[in-house]
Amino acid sequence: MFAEELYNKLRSVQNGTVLCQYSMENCERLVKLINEINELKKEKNTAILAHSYVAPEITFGVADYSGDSYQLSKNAMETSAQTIIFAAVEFMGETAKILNPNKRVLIPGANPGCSLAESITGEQIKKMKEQYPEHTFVCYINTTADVKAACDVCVTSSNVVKIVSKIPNDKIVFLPDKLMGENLKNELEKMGIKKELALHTGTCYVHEQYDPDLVKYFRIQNEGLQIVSHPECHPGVAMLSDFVGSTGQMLDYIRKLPEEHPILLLTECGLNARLQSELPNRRFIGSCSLCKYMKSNSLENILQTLKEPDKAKEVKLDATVLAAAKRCIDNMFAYCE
């Protein structure tokens, strides 16, 4: 890759921070770590999957694979790639596991961890049921693989209101994300289903962030706003929003729509900075939410993982749990067919 070649692809990259800065100086000194990154990768037999979140200029230089997590995790079956470097938080890493026993899966991030999925353990999911014992529990994909080994069936934000709709238990706990909850309660009653749902009180700490009296300011300022967000938002947001959706359903949905339309997008400035890059001329208003549990993946530290695996943090699983939240994990395919 030539800085030229970086460079316009990331110059329409407007995010407000400095992490996101693409002059043709910062492009020359960025395509050096690319490049040797990519020799390394195809040396190593590795492959590098990159969550939409971490900085462009990881998804772009480096990735052999980019989007969710839900998404990466199936990307880490279809390689033949026998090492996986995942950039993007351990959780994520831990799932691509779960799918990829036989594969090594390293985290290069500093700082992979996230507020969601800290927000819960295995331990507590015991004592939960206890409280619980008729209830179903579903958890979404945001957390830990002692939390899926505790729970029945994993969803994720694009499918989490088919299947806990299919579910035949009435009786539903849903963990961890409270703001998620919400929004699926209102959703199934919006379908006429009634479903008792207990929440758990997890968030995002980028998703509960946005206002909804923000949201009512940028639609009034912007005509024919779109309006774009996850459901981790809160659902005073999410009632606001034109769109709601997981981050694949997000970037399908912007991509289709009207040049005319400027587009508000509440999620992970990461998503902002690939849309921009693929679609330079869409007018994306509001500032940068940045995770700095994403945004701890950088060039550097692929580097540093591919050049001394054996020093980098590698996701190592008990067979027990691995098993149980590969059942957890299996059931929600189940219910997708």
Second form
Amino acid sequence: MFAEELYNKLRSVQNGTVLCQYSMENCERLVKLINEINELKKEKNTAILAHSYVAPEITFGVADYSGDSYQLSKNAMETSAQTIIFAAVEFMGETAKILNPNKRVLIPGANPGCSLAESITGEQIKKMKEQYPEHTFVCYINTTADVKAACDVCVTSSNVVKIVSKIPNDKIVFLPDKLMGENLKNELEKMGIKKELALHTGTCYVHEQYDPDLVKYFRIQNEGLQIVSHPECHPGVAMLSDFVGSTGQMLDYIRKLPEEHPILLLTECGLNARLQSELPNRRFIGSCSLCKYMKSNSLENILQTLKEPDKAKEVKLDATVLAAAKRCIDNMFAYCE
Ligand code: 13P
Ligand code: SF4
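Starting from the form predicted alone shown above, please give the structure in the form predicted in complex with ligand 13P.
Following is the full complex, with the preceding chain placed first.
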């Protein structure tokens, strides 16, 4: 790759702060790392998976696959590479390991947490099961392997409504995202489906920041505005949105929109960056929010992980937890067939 090529891809990215903007000098520095990573990953039979929220130089420069949680979990099963470097957060790396127990999965990020995954433990679920003995436990993919191992079905933001609507049991515990749970309740109600939903208290610290009153303000100020948001946002934001979906579904929706609509995209800045690069003539208004966990991945720590994998970055799971968590994820795939 040449610096000009990278610069042409990234020159339209301008959300967040000036730190998110790319100069030719910046691209000249990045492209050296990109070329070194791309050489080394071939030599070492390694695939790089990247969530759309990581920095765009990773998505456009070195990723073999990039997408939403559901798509990436499928890509993790597709790749023939023996090692997977997952530029995202820990629960995504764990999912890749659960689906590929014989592969080596490494997470390069320095701080690969997630406020949702950290909001609940497997032990808590065991106690909740005493409180809700007749309920089906549905967990969002943004949970640890321990939590998945204690639940019945896993869902992602792309299939949560579809799966919960198909579950025969009317009593459901949905966890850990309270806001996604409230959005789910509203969607089921619109479909005329009656379910008794018990929720946990977790939130995504990035998406909960969006305020319905501010969204209304943008709507009034911008004629023809299309508001697109993630289901981790507040229900007041979801209700004002023209489209609510996973990161992959939001990409598809915006790609198909007629050019004249200005767009307010309420999610992590990485997705805005992908779209600003891909659709430089579209008008994206407002600002986005950064996830410190996703942004702890960098070309530098990917290169370091390729050169000399640090043991602490390798995903290791207890065999019993892995098998139970796999059952929970396999149930998701079965509902999606
Ligand atoms: P997606 O599954 O929509 O990619 O979401 C993952 C995530 O962490 C959103 O904050
Ligand atoms: Fe977790 Fe929110 Fe970051 Fe997604 S954006 S990884 S839900 S903290």
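Keep in mind that what you see is a predicted model, and the values were worked out from it rather than measured. Numbering follows the first chain given and starts at 1. For the two forms, the rigid core is made up of the largest set of C-alpha atoms that agree within 1.5 Å on superposition.
Core-aligned CA deviation for L40 between these two forms: less than 2 Å. Superposition of the core reveals a Cα shift of less than 2 Å for L303 between these two forms.
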